[in-house]
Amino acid sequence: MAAPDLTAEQAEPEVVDLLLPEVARFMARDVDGAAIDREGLIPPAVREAAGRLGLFGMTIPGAYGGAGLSLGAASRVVAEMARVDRSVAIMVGLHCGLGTRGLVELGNPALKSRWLPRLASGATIASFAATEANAGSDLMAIRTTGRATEHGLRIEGEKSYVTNGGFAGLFTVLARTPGLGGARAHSLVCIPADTPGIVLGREEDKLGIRGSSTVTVTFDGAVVPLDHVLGTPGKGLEHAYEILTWGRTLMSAGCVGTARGALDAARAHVAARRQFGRAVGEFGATRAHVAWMAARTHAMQAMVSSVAELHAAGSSIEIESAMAKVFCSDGAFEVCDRSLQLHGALGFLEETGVARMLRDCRITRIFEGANDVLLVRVGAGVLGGKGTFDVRCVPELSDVAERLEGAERTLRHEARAMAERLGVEAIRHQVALQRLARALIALRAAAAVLERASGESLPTARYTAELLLEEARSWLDRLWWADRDEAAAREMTDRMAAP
């Protein structure tokens, strides 16, 4: 009896399973992370090899020469790349997420036909330009402007920290467009890099991801046809926030890969390194470090999978992708830091690669929405009742699930009490909002772990969920002192500013 034909969705996991070993071989054969870091650039040969492997077309529909992979499948590939080198993973992840998503979802047929095949092959690399010197996480404050003229849309302004900007062939730009959709309207605009009036700045000298191209892009009267506006004119902010959900999820996946690399390095080192007549890995304190690192990496992967599954089901992932971004970027940095600590003095040397991992993942707590800002937004959402969830797991973990649900009820109770006590002023209490958010994120991570636990993963899931419950309880306990701590900080900084 012949096997039934599989749908594209059903076949996708098998496709990714076949692709991942090829990605691992490409990273091992063609990517020298230390050299990329030292020289501050990704060689064109690496970009060409990635293009031949089809990495730039992962999320572009098959009709345009891509693989049409889902967010979850692309996340697995980006994580595999980030185990070896974060600069290369960011180049590909940015292209497949922020760089091309607007065109895939919102572009008109002519734009798609012109650009998507080139973007899928890697002949053209995509970039996304939203951040400005005075408008980081606050996209409402951008000043780059597009004005309709008889020749098209004329773009004036300057974008900072543009990833892939040095070699991109196509930019997706967020600009104020007062003539399109209202006086305070914004639009997303697709701008080819060879458009007259585009000036590229020098490559930035960065702490980490030194091979990733990061430049300032100036638009000095660059004119594009009006049909280069993506989606609905005047709805650019809404479109940008939706695209950012892809970017943050793929970035979170990269953090998973970096954490795995750091964990693997630590496990190998503590097994081989001997002190006081024993392998370092036999000491209790070392085991505690390694267990925490493994648990956190496991939870990070569960969070990314959870977000991807929600997206595949057609649900909004605005809050969930922000929570995953905070959790995974914070977690990756801590895992890398602990790996460096376990390496001792060797970890401080560049030759081990651990220092580079630490430097490379530091930026992830800042770009695509600084974690401090995202925490306030998530906390405000908690006050509004957002981020609720149900816990589903196997019977063996039902006791942990019950405690998690109890902690979630406590969180909601505290949020309601805060809202009733402070009213509209609650949104100004940022320390409390951040602590609410961190408690919710820990609980959501625990739920993601429990939901995916089965078979041999049950002990790991229990250990990880217990750690996360303890973490959430700690943040809820500290919620009681948030107003006091914020007032003390205000008094301290006022004294520092006094003459």
Contents of the next structure:
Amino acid sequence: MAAPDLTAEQAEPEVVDLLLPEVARFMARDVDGAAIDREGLIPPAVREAAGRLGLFGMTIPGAYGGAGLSLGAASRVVAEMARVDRSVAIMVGLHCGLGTRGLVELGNPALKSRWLPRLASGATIASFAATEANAGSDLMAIRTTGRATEHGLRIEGEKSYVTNGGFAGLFTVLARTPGLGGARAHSLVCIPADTPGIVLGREEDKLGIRGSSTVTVTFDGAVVPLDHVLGTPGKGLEHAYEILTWGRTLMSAGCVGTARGALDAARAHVAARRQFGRAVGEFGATRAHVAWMAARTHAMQAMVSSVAELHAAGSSIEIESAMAKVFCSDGAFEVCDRSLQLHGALGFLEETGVARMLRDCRITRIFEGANDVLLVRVGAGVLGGKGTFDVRCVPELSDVAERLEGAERTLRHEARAMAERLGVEAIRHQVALQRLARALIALRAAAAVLERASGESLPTARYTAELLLEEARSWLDRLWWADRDEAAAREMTDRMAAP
Amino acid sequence: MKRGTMRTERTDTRGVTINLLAEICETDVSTIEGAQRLREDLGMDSLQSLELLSCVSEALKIDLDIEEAMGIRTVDDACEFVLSQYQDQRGHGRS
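Okay, that is the form predicted alone; can I get the form predicted together with the partner chain now?
Full complex below, order starting with the chain above.
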């Protein structure tokens, strides 16, 4: 990172340890989350300060002026930002993830030399444009098209919900490129924002992350040189899926930060608030809420660390990043909801900041792969034997680990039975697939917790893993009723009159 | 099985598979080639590949094993898999 200077002598975790207090100081000093939310704008001064701190360059290689942090290290930084303000965390996280990852991994040397230094300094902010009005989770349905002409690649189409779009200097765009790598080909294309033919829509009026820029971007004959195609021409969808694994992991890390913020706020409130002659935090029901929130946040952190370690080891994180995304986005929302509940009526007021956290994290269950779709995808993976994991832990927790392994065996047995009974038709049984996925995710999170448990964290790890095991068993129980539920839902909705 | 019948079945199952593939990819049948990889060349993720085979299974009224289906990489793989399952199941009197 720019300020603490990554040096060869310092191990990355130590650098991040030095950096996190600086990030916390920056967020406390320069970021007024309530004002950003109220005005729907991150002030340019905040972007500039983030740039001076090196936040925009944290995952860009040192050769181009960045700090070259790993996914795991960047996740810790994004989480620290999100603890205070999610709009700023998403601006930086999107830039470091979806925004620049394609260029870093797939750009040609000339393109990287031209753009990465200014992206690392924050002089240029990056954006990623894939979604369209009729192409959300179904990326194959995109219509934006790039056609090779004598002047370069001419782009026509409209992208929706483009994060950072209002002030981005560079877009990574997923477009159909018939003729580049086949008639069905898609490619990822780097498009500078000042290219003639780009029209930005107005800023969207959103429920949360109101300071984050979200616009429609229209490409009306924007032409870029053919060398602006990232990676292999025609392999755009494949590249996009890969980049999404980074984006989802950084976004999951942001959810960890939001959950920590909501947990801290709840703990402070229940310690100070007195009812019936006692601090609210002394009541058993309150303690149960706080313990659940702490356990869930702990598990979310373990899940993100686990994905980052897999990535660092060179393994594919396609299914694991999807599982983490679902687990962390759902978890953050529930932690915020419980925090708001513990604040009582005060939580419903904006002044506590908890209402904002709840609004801010709602979108994470939708973007970068809607959870409903990811669950079906993970469930289908379970049927094919994917998502397997080892359970390793200290001897003190071996009893929990044994039960976890037993639950995983049950899950695999159920999945095999379903696959044998239905064959590929199983793909149509979405409710069952989602429940299989929910069970697997809970078990995977429990395994991540157990693997990281030692010393003082043992009681927390035990409690957290026990809760997750119960959740997994509950989803496996509900698997029995999945087909009944789906059939009943079909019958009910078919009978409903058209709205 | 007579040679002519085998060729007809091959054509039929291949035709059904490729037509459904073109439909899912929203493209013209003529652009689909046997050597194309479902994921890398056609941009289909694992779910969409299974969706394709589920549609084929419905259209041809045959059962397709999901684990084997997940191992399919190319258009030709998919067509061969469907044909072999079709012949197996029809050959054993299943419909």
